[in-house]
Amino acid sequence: MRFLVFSASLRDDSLNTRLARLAQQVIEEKGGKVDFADMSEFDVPSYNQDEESNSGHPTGAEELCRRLLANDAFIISSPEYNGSMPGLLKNAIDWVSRFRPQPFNERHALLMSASPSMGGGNKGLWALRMPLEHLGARVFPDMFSLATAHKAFTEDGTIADATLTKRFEDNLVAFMNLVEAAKHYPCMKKAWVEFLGEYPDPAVERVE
């Protein structure tokens, strides 16, 4: 099993690259491969319809849509910026929403976030589940927001306290085997569709 992990952040030191980190060392004990990427990859400009009409897709939207095609599923820790995602990672899926077949379509995604706040960035993964659903990605229910980040991980990037450690380890490991179940033994397709009472013109049409 492939996955896609990065860290929202561009800071360097992120607590949220430190527990991409660590999902990736979890991930890859436990079998699997993981293509780690870095936000700077995916950068873009402000999204315009214009700009799209005239130049096509920016460099860091190709890149972000040919990872997501590349890899099995994919897993973003993500900061919270004033209770929600960070400007850049919306910009970033409103560019690659736009190409076809949509790559969010169907992929599963596990959502994580690290903040010094005692809620642990979890108002800013409620955000973000909702573009990413609205285009069709499995999001997985439970999404693992550490708390107090800035003082939760050990030197050597390793979650100091032992419950919230084996918690973090299980929600990957259970991710890990919805997503092999659902390569694997996959269930029967159906068309995404927003609203089924939508009236099919080609301005709105989003059914693939």
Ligand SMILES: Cc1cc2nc3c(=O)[nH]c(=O)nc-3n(C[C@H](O)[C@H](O)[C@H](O)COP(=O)(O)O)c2cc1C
Second form
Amino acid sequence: MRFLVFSASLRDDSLNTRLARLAQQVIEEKGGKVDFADMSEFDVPSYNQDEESNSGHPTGAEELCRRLLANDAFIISSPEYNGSMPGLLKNAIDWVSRFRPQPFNERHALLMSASPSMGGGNKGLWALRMPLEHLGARVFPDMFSLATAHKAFTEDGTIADATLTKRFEDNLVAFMNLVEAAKHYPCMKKAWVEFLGEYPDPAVERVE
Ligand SMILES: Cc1cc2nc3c(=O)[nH]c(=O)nc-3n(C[C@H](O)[C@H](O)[C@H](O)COP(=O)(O)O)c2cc1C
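Next up, the form predicted in complex with the named molecule. The previous block was the form predicted alone.
Shown next: the complete complex, the earlier chain at its head.
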């Protein structure tokens, strides 16, 4: 299974990049493959429909689209800015949503965040969930937010607290299992869709 993993922070000493790197380590230990990306690879100008009509998609949007399609699922570790997701992430999502086929559709996603605050940036993930689900991404119900993240890591980049480490790893393994099941076992795919409350209905056709 191949996972695109990236942090939605451009900052050199980003806490979210540390968390994303830790996710990479766990996934690789559990037998998955990781395509680790830097948010700077997906940097795009502010979305402008005129620019899209005249010049097409910017390189950063093409790159994010390509990497989404090349992997089975994606994991974003995102900062929370003012109770929401960072503008650059939403802007990148807006650009990528213009490709056809639209690459978020039916792609599995896991969301995580790290913040020095007590909330760990969790509110930003609820905001991020909304455009992703709107675009048809299968956003995993369990999210992981690392509170007081500036004090939570050890020198070698692991999470100091054993209970949180276990929760982090269990969350990743559960996600990996779901992605594998959805890819290889269509019966599981149907169960997942039903779990979301979308019962097959010819009148709606969304399942297909
Ligand atoms: C513009 C801005 C808004 C922020 N708003 C929030 C916020 O709403 N909630 C929060 O927990 N932290 C907030 N922070 C603090 C960030 O969580 C903190 O800077 C964090 O380290 C950013 O993630 P990074 O380390 O991955 O770059 C904000 C920071 C900035 C620059």
